[in-house]
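The chain below stands alone and is given in structure tokens; this is the form predicted on its own.
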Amino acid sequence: MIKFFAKRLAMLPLVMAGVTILLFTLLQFLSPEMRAALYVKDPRQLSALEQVIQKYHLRDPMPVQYWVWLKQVLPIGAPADGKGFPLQFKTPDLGYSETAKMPVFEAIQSFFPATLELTLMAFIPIMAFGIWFGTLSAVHKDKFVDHLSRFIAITGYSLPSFVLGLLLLMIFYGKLQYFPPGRYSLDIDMLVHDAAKFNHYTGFLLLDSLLNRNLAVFWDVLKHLILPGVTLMYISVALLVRITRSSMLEELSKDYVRTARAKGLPERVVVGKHARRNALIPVVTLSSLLFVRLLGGVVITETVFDYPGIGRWGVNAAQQLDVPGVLGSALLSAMLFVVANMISDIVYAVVDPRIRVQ
């Protein structure tokens, strides 16, 4: 298992290098003046673009430009004098985002925790409910539970997220005055930005509120997560239920399940220990892709609920031709996808030991 994990981990830098080369190659379709925004640390530098172009070799061949850019982006580098070892850790310099009015790395640090909180709020119930209900539906095929799962899957898969989001807002916020949009209320906004009263330890407001022992902030942030979390859960759980059901039905019809039942094993053991474990392979694949999609920012849901997530910022950056913002958002999404694939490979090996041998 350790050898399998080491192989997957060793491939990670190579894959990320390939992704960065691809993204940087696409940037070559832009003019040197537009690419100069990647190296601007202060908006006032925009008045001296020619100096930036010359300093960072933006009219040189692409491999030279890529090496200059990579040294700026990597979180490790040579000491300040440029000589000797050891290498020092530094903050990646991804340029200045006009959309966020801050450096790109700071924008990612600001928006990504909000998206991660929303993702975990939706993903954990999606996995728990999707696997449980899909298994239940397969075990009770063509019965009421199975028909109910089909109804949930069809409505969840076909209902646009913005329609469900607007309906939930009209009912719970418009009529009942519960679960407001945004990330927090106005009074909480003033509190969390007061350094004397609220310490930001991690950037995750739910966790930071507990570390600050401030339950008012915790419950307010949690209330704002309920509706977008429910929207994402209902839309996303539909496909997971159907995949789990189909995979379970296939496994339950195999000979080893009939043998286990003939040996007198309890049904919960046959289903839970034998059939479901083998049925989880396609579920793991779908779950990793789903988690990356949620982490990359669900733009429509974040827009409907006025939620300041990474996806909404990335789309705004694209609309305003904010090159550093778009590239930073793309790099983050690519990194998340690569890491999620590596984790899914490891989970495969845990679920099915035969994969380690292959």
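What you see is a predicted model, and the numbers here were worked out from it, not measured in a lab. Definition used throughout: the rigid core is the maximal C-alpha set that superposes within 1.5 Å between two forms. Residue numbers count along the first chain shown, from 1. Compared with the form predicted together with its partner chain:
- Annotation for Ser344: C-alpha shift under 2 angstroms between the two forms, rigid core superposed.
- After superposition on the rigid core, the Cα of Val19 moves by 2 Å or more between the two forms.
- Residue displacement note: Glu267 has its CA displaced by at least 2 Å between the two forms (rigid core superposed).
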Given for the second form:
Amino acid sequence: MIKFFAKRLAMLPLVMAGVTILLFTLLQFLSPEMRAALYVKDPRQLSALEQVIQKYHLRDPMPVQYWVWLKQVLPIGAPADGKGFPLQFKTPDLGYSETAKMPVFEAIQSFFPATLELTLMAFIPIMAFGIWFGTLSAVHKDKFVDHLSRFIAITGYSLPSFVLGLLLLMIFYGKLQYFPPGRYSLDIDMLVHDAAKFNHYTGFLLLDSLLNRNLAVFWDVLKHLILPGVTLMYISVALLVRITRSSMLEELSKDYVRTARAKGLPERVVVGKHARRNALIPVVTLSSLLFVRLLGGVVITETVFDYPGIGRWGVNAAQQLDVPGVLGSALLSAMLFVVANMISDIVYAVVDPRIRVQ
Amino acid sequence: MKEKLQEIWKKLRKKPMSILGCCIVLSFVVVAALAPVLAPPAPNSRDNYLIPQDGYSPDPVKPTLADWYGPKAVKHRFGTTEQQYDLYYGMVWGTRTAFQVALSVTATALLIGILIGGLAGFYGGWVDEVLMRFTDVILALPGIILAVVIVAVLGPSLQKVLIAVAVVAWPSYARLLRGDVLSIKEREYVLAAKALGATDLRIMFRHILPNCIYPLLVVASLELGSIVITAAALSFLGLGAPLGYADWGQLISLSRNWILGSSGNPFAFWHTLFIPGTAIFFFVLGWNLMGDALRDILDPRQK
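Same protein, the form predicted together with its partner chain this time rather than the form predicted on its own?
The next block holds the full complex; its first chain is the one shown before.
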């Protein structure tokens, strides 16, 4: 077991190296001058172009550029003053993101909790609703509920998130004025960033507002989360409903279910206690992959709702070729991918003892 | 091969949903084919895909009954969107763009996927290791971010969007094919072919590929919808075709500034979003229904 997870954990640096090398290779399509110009925003500083090229070794071959960047980013390296042991721990320098107007490290710290909060807002209802509805449509196979679940699934797959998001905004923001875009209203924004009145314990505003006993903030943040949450949920719930349904159908056709029914157990017990527990094994495994998919799907949703998270930042950075921003958000998502896969394996071993024995 | 196709067709006919899917896709084919008749381009137009613009006022205009029956000189059957682009023309010619995107991206991604997955599965060893780790790296990035980087680096245009989406889409095909090739290459008929002295190329294309192509085609037909959505998302982010090109994703992005309507009338410009949104929804729905039915037929485990 431990060996298996150590092996998976060892994949993490490899995947992250692969992702960054891939992005660096892509950047070679741009000329050194073009890439240097990305760092120079003021036309009066154009004379500094050559300095930037020198600083980042932009004219050197790609492996050299990558090495220069890696030395900057790695948390271990030679000490700045050259004294002491040649390898020491240091804070990683991911650079400055022009699109976020702050250092990449800070940007990740401020955007990531927002994205995680939104993703959880969609993830938890998806799990609850997906499992409930999937079971229901398996039990009532080929009845109205089953057809309804099929309909939800197929329309969910077919509706682009930006169309659904804009439609929801049109109705619930334009017409009804219930749910505005963004992360908080203007007055709440001021309040949240006032250090004397609001403590940031976790970065999750819903949780922080409760810890600060500030219901106004809680209510406002919740109102901003509902539309993007619903959008994410609708386009992703289909997967879970369908998987639960097919897994339930398989379990319900097994012999032990027939035995349980023959014993005279009520149907509620047969379905809820016998069949569903076994049917949930593939569902639980899939759920962590669903979480990764949600984090990917959040990109467009955040853009539509102007929600300040990792996805919107990543897209903005990529559009404007803000190199440190792109690398930072890509590193983060690669890390999440590997970690989520690992969690999926662990959960799999926990819910299915057979895996542990093998 | 021919019998197999006939069998598929026979089963396909029995499913009402798949017939609905086929009908939807077919009607889009008809619109795409008849585009020059349905929305004749101006005689002096440079490129048929450029949507005619009526004046330079930024505001969209709603369609009226006069646009369908009345004596209006210039008829905008679906109204106009931002900057007075004719929505009807954009929708009709955009159908062609949608097919172009869907089919060319799927074909390219399938080709790359078959090549890489096939090589990895067939040769195994370090070839497999290198190719599959490369696949993992691409899968580790959120597809849309990688696609946006590619388009941003290459410069925005429709062709670049096609390239970017294909680059993002092939890894799932490669993985699937590799698994199937791995199991099929152990079969005895492959060994027999090897014993007869068949070349690697012949074994691959004659004995292995025909036996594992169907699952791949099913997945391809199921993914076709999501490919269209990804490409439209890139257009929506403003990375696709130049402004005024007949492309549904772009028409949706043009509606973005108008979803709040005018003061006192929140739904004043609903048509700018609703019309292209409906088109893209039904297009993807049609392919999904067809893919779903294909999967039911070709994958007996689902029954």
